[in-house]
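The chain below stands alone, shown as structure tokens; this is the form predicted on its own.
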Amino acid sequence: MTRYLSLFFIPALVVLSSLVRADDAPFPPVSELPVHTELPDPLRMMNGEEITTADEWFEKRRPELKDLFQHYMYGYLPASPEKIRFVVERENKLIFDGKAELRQVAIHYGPDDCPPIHLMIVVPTKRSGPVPVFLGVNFCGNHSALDDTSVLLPTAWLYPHCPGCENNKATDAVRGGEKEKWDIEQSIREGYAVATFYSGDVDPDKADFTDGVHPYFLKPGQTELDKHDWGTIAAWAYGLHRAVDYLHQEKDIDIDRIAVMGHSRLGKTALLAGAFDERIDLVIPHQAGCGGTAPSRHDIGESVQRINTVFPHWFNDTFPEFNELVERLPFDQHCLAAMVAPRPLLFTNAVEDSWADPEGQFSVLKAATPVYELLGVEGLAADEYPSPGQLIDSRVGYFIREGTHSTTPEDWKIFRAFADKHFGRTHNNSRP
């Protein structure tokens, strides 16, 4: 797919040229790269180099991997901005009868007229010091996520389906539709903050790139995406990283306990933003499947065709030559899983959702386990799948419940749960 954007209303002094890239290591084409038809090595490198080690794995596999898995599949993220800017649009106000305090912050990181990022943060009001943090992309805005009226609603493209939505834009009709599938108040109450923004801050979710971030990073005199150059998937994982830049500066925030949770496509995006970016203390992609959680190399579920075909601008236009060819891959998502070691994953299913490939994430998760014991810390304590409502809690842990493809309060108890354990936290001292 030629991807073409908009550039109408970009100055064209303002246009940044950042999209980070090894130059000093190029990868062969597609046609030539060698097949793999079982999930490949996660230490081993391209060149066959064997990786016995920590040090080894942190020096060399670890940026391979992260270097691969841009130039193939997700597209080279930006690097990070040399300058970036916070904006308290509304703050401190009292939500849940005063149990927490509702913040409102857009987050300006590229050049002036780059849309922002608008983050909402829940803190509990009864807190002792930094709280951990839930952070995450949502689907319908924020507004959805809550019922007050304070919230500001998007002004982006908005998915017809999202509550309230009329003619793709956000309307006061409904506001707190999605607010189970948050249940911030619950996590209030446990002693957890709550962040969260709408996808479409960064990218509206169509097959085009005129109305998100992605002109605004283009080289001079650039018109449209290169086959290397980053699709929507990226792009909401660089605004998770841009939302922990806050988080770093919140002092209500727990800075070493910083959990990163999407669901479906933005459970991809949740472990891609958790592989790359260490500062992401735990990370729980929800229900992510393919392109995700799941393996390409598996004939259930989606496909890496039918993904591509579906949605074109998720990925990069390298992805889309693997179609037919899933077994030169030279990863597979457990790699991906592989570069969260050594901290703590939780894969989550439902037993409806086989679209997402339940079994396929266990296997993810086993082959990822090597990665994790190389690094002197547990992973993956269990060699049989799970029965559903079972939660392994290793430090490589999974879950898969009765039900479909959704996010349910359920759900929440057991990243909560999962938090719990690998934040060191009690009965006691989670619950204020």
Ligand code: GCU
Contents of the next structure:
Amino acid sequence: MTRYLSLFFIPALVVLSSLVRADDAPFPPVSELPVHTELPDPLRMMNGEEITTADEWFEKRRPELKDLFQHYMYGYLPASPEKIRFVVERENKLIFDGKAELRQVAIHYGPDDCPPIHLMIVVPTKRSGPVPVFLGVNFCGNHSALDDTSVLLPTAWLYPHCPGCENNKATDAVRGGEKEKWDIEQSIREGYAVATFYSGDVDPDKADFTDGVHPYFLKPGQTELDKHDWGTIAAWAYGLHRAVDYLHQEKDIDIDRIAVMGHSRLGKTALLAGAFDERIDLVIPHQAGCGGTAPSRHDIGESVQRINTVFPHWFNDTFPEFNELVERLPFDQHCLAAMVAPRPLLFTNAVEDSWADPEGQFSVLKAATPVYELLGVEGLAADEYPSPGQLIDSRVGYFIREGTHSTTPEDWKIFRAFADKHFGRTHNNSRP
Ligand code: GCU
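Okay, that is the form predicted on its own; can I get the form predicted together with the ligand now?
Starting with the chain above, the whole complex follows.
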């Protein structure tokens, strides 16, 4: 009888298990999670099992962490699209006195009427083969990063503080208003391509899910997001993944040298994108802070409760349950950092940006280091917190400069120095 039952039931079970979505992962409710007053051990499974080999890390713990971060914090990212279409909008215009080519491509990745991502790619003209690239999401539109009349304006809602913004829309009045924050011309001189898109192409940064990508990814019959569905940061990270889809078929890009950077909320995005997608070769979350590079278990700067209150749309609807229970988080941000291993990872900060808890970020990198070491590479090669201006350029790197919350040409110097080192480039590659 047992034998008969099992023969009969196996196909049924197979069908059933294929219906179990990852977001039904059998994790306990927040109130039943164990308390960890310290950062949880990245090398210990939820069931207590210790991870002692690289295979176990990649086959068991990393997938578990991926589920945990989606279930309790960022929400589940949809699977990669089965169909994706790249439409060249503007092609190969020479800019920077002929030193670079400017391309603009619309990436269609959702259902037909889902707004596309407009990716702007600037490639050095002088190249002897595919070039490394910095990819990042921008705050104020592609036209803010580059002063050229051919750059398309975003059509979605725009932050009012953006240069040239009128009634939450981009206008032609100011172009290149944020170009110092992108430093594209210097990256071109040093042989890097730069690719960027506006965050609002994927999801305008407002506390509602009526615009942007979310409505296009609801399940049949679903009218509202559920408590494990993706928030805005996960949506932006998904957008980065789609930009990587494009870069992977762009012949002038070296697909083994894709660096993703992002500032602040877009640094949180860069870290999530890099942690989840191994096609991203190097990750630089800049001044990302709470919900990104800073520990959630900390008393400095922004708290989990504060971020969930002021920006309720950034994470899923489960994360606020930790507002007063952060010690029940089954992970902390060092686990997200560790998911980047063994790829190079650099956290960068500013002395006056205590809101982002720069010292806490250093401890996050220290706590991610055992995972890098398990995978046979160095982690953060420094015990002492560095002085401002001193780059720790080990595979897990850290940098803090004087000054405030912003992205400056000085920061870009550090991003490129770190990428030069880990992409095996020297300054001899620099082009005047
Ligand atoms: C706010 C927010 C931070 C975020 C920052 C930014 O300060 O509290 O979490 O990183 O905005 O994106 O500039």
